[in-house]
Every structure is written in structure tokens, then in C-alpha cells.
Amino acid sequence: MPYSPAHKAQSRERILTAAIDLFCRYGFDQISVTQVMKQANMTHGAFYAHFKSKSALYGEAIKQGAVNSLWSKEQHKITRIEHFMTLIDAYLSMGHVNQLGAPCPLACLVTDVAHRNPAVRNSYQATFQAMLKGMSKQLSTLGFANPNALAQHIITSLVGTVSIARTLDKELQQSLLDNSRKELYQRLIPNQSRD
């Protein structure tokens, strides 16, 4: 008896959830399909009913990881600059660096993706462009001039900070997070800082 469409969708979701976590923690080369399927609590053979290859899974995991990320889930709540800054606080936190919640594939996979095939790089670029578009719209609504340029600056600051922080010891991580946060506060609300 064939599986129902709902069952197939749930299985695919389990695979993607496992892949997002593992790829964001260890990168493409360190993770096998077998490891992904083990974490998803599924058989290795079930993989090919959902994905053509590990690279195809990787590209889909980037997109799904972005949908599940902190920024995507919370951005609709931004109606004032304080909400925007609260989201920056959450992004630039030790919990986010240590991947205690939903990881951001932009930050976790930035260097890994550069060495992948064009389809994977296209998934990453589409994820970046979607975040840029959403943030630009929010900044425009909040009254900022040049919202696209400001959004580019904010995204690269957030992604770069978390990417680098993941490679440092705890003391340096916290210093980097704090300094990046203060710089972004100054950019968003000149002559004011939040400690």
C-alpha cells in the first residue's frame, strides 16, 4: 500500500530537519546521507524517494533552514525599531552562535556553500535575496532612507559576526557579538546605545 501524500510530506520534513541541523553544525563534506537518515530515524533507502542526491538535499535544506530561522519566524512582528533591535539581540546571541535554536543557514554555511555546485549556490543566493527583500521592506516601513543598502549592511554584519563567532573561544565570541550589536544599534538609532 503506497504512503499517503501527508506521510510523504512528513517524511520529507523529517529528513530536511535532520539535514539542516547536521549540515549547519558540520558542513556538507562531514555529513553523509546515512547520518542524515539516522538522525531522521528513517532507513537509508527512504532517502531517494525524496531527493535525487546529497547535493539536492543540501540545496533544499538551505531554503528550508531559512524558512525555519529565527529571522524568518519573527520578522512579521516588527512594527517599531525596538522590535527590530530585539531581533538583532536574539540573532547576535550565544544561543544562536551555539545553534541552540533554529540555525540560520546564511551564517552557518557561508564558506561551505562557496565550494558547491551552482544549484546549491543559487539556493543560498535566493535565501539571501529573500532576507534582503524582507528586511528592506521593514526598514522602508520604519522610515529609513536607502533601506536596501542598510539591509545589506545589517545582514552582512549579522551573518559575518555569527559565522566568525562560531570559530572563536567564548570570551572572543561574546566580545565580537557585543561590539557588532553596539555598531548596529548606532546605525539604527544614532547617538544611542543599548547595553
Second form
Protein chains: 2
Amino acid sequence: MPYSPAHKAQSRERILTAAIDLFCRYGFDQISVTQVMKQANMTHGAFYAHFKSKSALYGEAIKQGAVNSLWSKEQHKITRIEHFMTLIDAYLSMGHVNQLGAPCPLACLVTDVAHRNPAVRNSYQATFQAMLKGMSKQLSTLGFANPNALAQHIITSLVGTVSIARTLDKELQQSLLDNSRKELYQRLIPNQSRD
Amino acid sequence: MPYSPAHKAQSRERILTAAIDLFCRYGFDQISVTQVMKQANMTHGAFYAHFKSKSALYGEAIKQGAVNSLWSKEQHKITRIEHFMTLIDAYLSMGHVNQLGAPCPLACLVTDVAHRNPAVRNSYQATFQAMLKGMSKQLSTLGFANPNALAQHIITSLVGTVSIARTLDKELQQSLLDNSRKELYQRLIPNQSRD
DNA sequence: GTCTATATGATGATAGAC
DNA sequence: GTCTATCATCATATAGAC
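Can you return the structure of this protein in the form predicted together with the DNA rather than the form predicted alone?
What follows is the whole complex; the chain from before opens it.
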């Protein structure tokens, strides 16, 4: 019995992991099903035993990417504002801009998702709302007023900064990251002037 | 003499206008040369008398889009902070999110440009720097300290907000826009509490 | 310069063997 | 479930007539 249900689930996850990695790095339209399957160590014909279409994969890959993201894994450990700022720092790092660790689907795919079908957009929106809700809760626990509005501001700033930075040369990237970090520190802990 | 140099220049501009409109609305990869030329009232064979490749068109279209943008046309009229805020309001409007007037190439193409060749990226970066420089100068004239850093913060917030909003449903769009507007008002004119 | 026609290549998706 | 082989489609780009 070479093909157990567990094996299928494992294959599916390999496909999803490969997909979100490649989509984030090169863009959805520039990656073929063949490339995804190659990175997942299968041939392209096997793809359709797991997903109805490439587009269907897109929505699932976004969800998977959200689960694997740094924020998703680390947010529950936050107990003090310093922890929170550490995650901000990680988000606004050169490593994140240059796609080293786990990518943030929100920042990688913004522009692209806007042109996709409702299923894909719903996945993105759900991911956004999950991040918003989680961050809002953290900020509330940390004692901030209007946590939801503040979280929205932080997320739009983070995503805007990182996605723009990825279009620029190294020097401007660093300038953008440094500056957004300072602005958010100022907004969140105005007393300390940590540069 | 049916094909004067003026006629050629006019055709070229029609192509560029059609291109930036379609790229912003549907994304670069989802628009074919044929579609661009159709909107420019020509057939696709004529394209290559104006541009070396579709990719070459991309870079030029970004520049053209920047020239036609609202910010580019209105920024020189700014004399008071209220004028400045009016442009912020226009940027953070539902009309802009839903691509009515002239689109902002910065917000439409962020994610996409990051995966393109150096020529395209340079066009985008030049557009970004032009907007940054212009806004910085305005903020300086209006009396703000650190105008360049402030302009960077404003632009990343604007682009992040609008590009994310385009992936969401109407209700969340409005929430995002309202909130970012309030945050920027608070940052720029903290005395007034204009909601 | 613009047209029609075509070469060439890659993609998403399916069929059938194992 | 995964493989190889193939279909059908559509894309970019070129050739040649006007």
C-alpha cells in the first residue's frame, strides 16, 4: 500500500510550501505548475490529484503561508511591548525584505491578489483579518486605546514599507526600513527615543 | 504623407496611456500586447514599431503613469497644509481605490515590479524618488522638521493602505481608508481633531 | 507606420499506464 | 497517487504586403 492517506497529506503540504515560497519570490503568474511540482519533488501531472486548478492552489497557499509566518508563530509569546517591537524589527529587517525566513503573504502578494477571483481574495482577506484581530488583541492587552485602529495603521505601514522596499536598491531599502521603524517606535513608545 | 513624426509620437502616447491603465487595473502579466494595442486602437503587429518588447513598454508606462498622476499635477499648487491634506484625502478615497481617475503606479504595481528586470525596477524607483523628493520639498516649505523621513512615512502608509484596500471588500476598504486618514491627520496636524 | 499572417514557445489541464 | 505523453490555447515576437 504505497499511497496512504498520510502520504497524500504530506504531498499536499509539500506542494503548498513550495507554492507559497515561489509565488512570494517570483509572483503567481511567473511561476508554472511544473515549477511548483518540481520544487515539491513531483511531476506536474500529479498536481491535479491535489488541487482543481492553479488558481485553487493560490488561495490555499496563502492560508498555508499565513500559518507558517513569523507573526503567526510568535505573537502568542508577547507579554510586553518590547516583545511586540522585536517582531516589528524582524518584519522591517533586510532579511525579511530579501525573503530569507518565512515570507509574509500579505506583503508579497498585495498588488497581485487584487486582480484575482473571489476565492483568492477571500483567502487574502481572511489572512489580513486574522493578523488584524491578533495584533489588536495584543495591543489591547498591552494597554493601548483603540487597538483595532492602531493595528490597522501598523499593518498598512509594515506592508507598505516592505513591499515598496522590495522594488528599491539596497541603500534606499535600508533608509525606508530605518525610517518606518522609527515612526512606529515613536507612535508606540513615544517616551523612549530609541534610534 | 500619412505617417508624420507627430503621428508616430501620438500613437506612442496612446499605447502608453492604454498600457498603464490596463496594467494598473489587471496586472502586467494578465494583459497581452494585443489588449494594449486594441485599447490604443491599433493591431498588435504595430506595437513593435514603438517598443522593443512588452517589458520595455512596462518601464515607459510607469514613467508615463507618474506624469499623469494626480500628485504630479497638483503638488505645485500646495501653499497650505490644508491643500496637502486634500491630496491625502483624494489618495485615500474609495474612488482612487476603485481606479476611477488617474491611477498611482506606485500603489498599483508595487508587488509586481519587485519581480521584474532592472530597467523596470529603475523606472519604479525613479518614480518613487520623484514623489519622495516632491513631497519632502512641500513638507519643508510647510515648516515640518525631517521632511524627507516624514515623506517616506506618508508614502509607505498611503501605498500600503490603498494596495491592501484593493484586496478587501467594500466595508473593510472604507474602514482602512478612514483609519489611515485619521492617523495621518493626527501625525500632521495633531492640534486639530478633524474626523 | 500599420496591417495580416505566421513562427515559436510555454502554459494549464487531461488521458491513460503503472 | 504519481508518472509520461499529449492536447488545446494563448502568448511574444517576426515577416512581408501596403
